[in-house]
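A single chain, nothing else alongside it, follows as structure tokens in the form predicted alone.
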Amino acid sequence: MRNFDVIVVGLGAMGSAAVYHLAKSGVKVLGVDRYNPPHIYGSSHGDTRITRLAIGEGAEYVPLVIRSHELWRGIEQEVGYELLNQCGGLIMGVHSNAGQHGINDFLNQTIESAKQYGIRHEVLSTQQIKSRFPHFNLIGNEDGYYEPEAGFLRPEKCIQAQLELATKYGATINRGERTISYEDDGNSVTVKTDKGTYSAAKLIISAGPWINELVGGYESVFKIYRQVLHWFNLKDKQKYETYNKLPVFIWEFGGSFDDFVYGFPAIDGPDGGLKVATEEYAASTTPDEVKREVTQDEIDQMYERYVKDKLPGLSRECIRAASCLYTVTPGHKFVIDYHPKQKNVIIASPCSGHGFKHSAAVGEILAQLATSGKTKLDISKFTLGS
């Protein structure tokens, strides 16, 4: 049986960041993933993820994303390719919007977070949004928030970079190895996989939608939901440059929880389409049961409700579509905490549909928890019982 200081199970957004920080600090760390990350089966794929400094989900998240941006820039220097593109971010909301991610007044909470932390931003009227961003066919009573330092991350490249660097710094990375079980005897943790048995002083479980397979008894806390991403073609390819210069956007256009759409600039050339999506929470699923393929009916429904009248420059043609999984907690809060009954096991489920932007800092936090039991950033609101 091989012995390590720390074992990390699940090498997506949080796990890859954790093994990177642990290895860089000289810790003997093993990372295990059932697939070959970055892969298409969890929550960290689809080319882009929004990042924004002012966080409408709560001001407690702002220090995480500020630190993450610092870390991403440092990682870029180490690997030599871009991970973070700060193209700007636009949030729009009608006065009667229902909010998102557990927050009823998402737009105003974002503005308050920006004021609290001195984040550069502009508050825009409906007319100002129309003038600067004519791509959107507004309802007519939207308020807007523009943040120049927002943008998007390249999730697959972020995971790839962190795993490359973790290996460089001495981490052991076992891909294609499924974790079956673990046992915390109070002194150390033993992890059994389909290929071997390992021990460590600490175990970090960052298994995303597979968390309920490993951590029993919390199925009511960690719910898994299927999400769908769409890339719709441009009607006029000659206007590609204007769509390429768009900010990332979040648009709350109605009074229901699903009356919102988000998207990205067109970054894959005139024939690459523009990525848009919404969020769905009608029925929970599991990684084994989820329907991976996207049907034409789903594409048609997305176009009719979220694209046709709101982004009139996009055609009905969907160039590609993909599904992914959200692991969602009550109130869409993060969980970064020790298991309440297993003192050597750390559970990391900072996700709930808004986690990737924070993942670099979360990895650093997990490394600090596993080695010293203390963190530089405040995570008191991310306990398993909160």
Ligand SMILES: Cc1cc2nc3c(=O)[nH]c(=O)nc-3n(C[C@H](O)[C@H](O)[C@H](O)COP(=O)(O)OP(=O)(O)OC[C@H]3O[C@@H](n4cnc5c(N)ncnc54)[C@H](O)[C@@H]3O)c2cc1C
The other form holds:
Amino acid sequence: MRNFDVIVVGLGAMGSAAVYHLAKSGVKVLGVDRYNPPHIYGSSHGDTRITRLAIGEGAEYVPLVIRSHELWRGIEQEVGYELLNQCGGLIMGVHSNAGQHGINDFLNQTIESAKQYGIRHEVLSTQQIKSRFPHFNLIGNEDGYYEPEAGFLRPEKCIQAQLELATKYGATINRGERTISYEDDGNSVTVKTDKGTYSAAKLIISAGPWINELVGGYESVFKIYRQVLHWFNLKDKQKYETYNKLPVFIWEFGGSFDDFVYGFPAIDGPDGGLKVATEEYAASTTPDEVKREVTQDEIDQMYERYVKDKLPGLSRECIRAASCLYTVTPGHKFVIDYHPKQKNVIIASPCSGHGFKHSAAVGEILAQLATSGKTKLDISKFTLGS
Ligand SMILES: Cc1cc2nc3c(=O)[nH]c(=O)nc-3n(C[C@H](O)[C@H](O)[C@H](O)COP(=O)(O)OP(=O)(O)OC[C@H]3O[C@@H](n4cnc5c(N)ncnc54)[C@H](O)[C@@H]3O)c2cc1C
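Structure of the form predicted together with the ligand, please, following the form predicted alone?
Once more the chain from above appears, this time first in line as the rest of the complex follows.
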């Protein structure tokens, strides 16, 4: 049986960041993934993820994203390609109590967070949004928040870069190997996969939407929801440049939790479309049962409700669609904690639909937890409970 200091199960956003930091600090680490990351079966695909420094979901997240931006820039230097594009971010809202990501009046919470941390921003009136961003057909009473340092990350490239560097720093990365079970005997952890058995002083479980398969007893905490991403074509290809210069956007246009759409600038050329999505929480699922394909009915509904009148420059033609999985906890919080009953096992489920932007710092935190039991950033709000 091969022995390691730390084993990381799941090499998506969180696990790839953890193996990178562990290997870079000289720890003997094994990373195991059932697929070949980056891949399209978990939570980290679809080309882009929004990042913003002022976090409406809670002040406790701001230090994580600030640190993550520093780390992404450092990783870019190491690998020589771009991961983070700070094209700016626009949040438009009607100050509703719809509770997106567990928060009422997301716009105002974001503004408060920006003020608290001194994050550069502008507060925009409806009229100012209309004149600066005529692409959006506002309901009429939205206020806006513009953050110049917000933007988007390239999730697949982030994972690829961190795994590439982890390998360079000496990590053992086993792809296409499914972890079946583990046992913590109080001194060390034994991990069984479909290809072998390994032991380590600490185990990090960052299995994304598969968490309930590996960690039993927390099905009521970790709920899995299918989400759909859509790329709608531009009506007028001559206008590509103006859509290419858009900020990322989050738009809360009514009082219901699904009166919500977000999107990205058009980045794939005049024929590449513009990516938009909403959020769905109607029924939970599992990675085994989930319907992966996106139907024409779903595309039509998305267009009718969220695109047709709101983004009139987009056509009905959806050139691409993909499903993806959220792992959501009560209150949309993160979990980064030791297992309450297994002292050598660390559970990392920082998703709830807003985890990617923080994942570089989460990887660093996981590495610190596994090696010293202490973290530089405060994670006291991310407990699993007993
Ligand atoms: C549609 C969508 C849009 C999003 N938008 C944003 C956004 O704009 N901004 C933002 O910050 N966040 C966003 N998020 C959230 C963010 O993407 C997630 O929080 C993040 O990707 C979660 O990463 P993870 O490492 O937990 O999971 P994953 O990346 O899914 O990684 C889990 C890994 O574990 C592996 N695994 C599972 N079980 C086993 C096993 N038994 N053995 C071995 N390996 C195993 C899987 O193969 C997988 O590679 C979005 C998520 C989705 C789905």
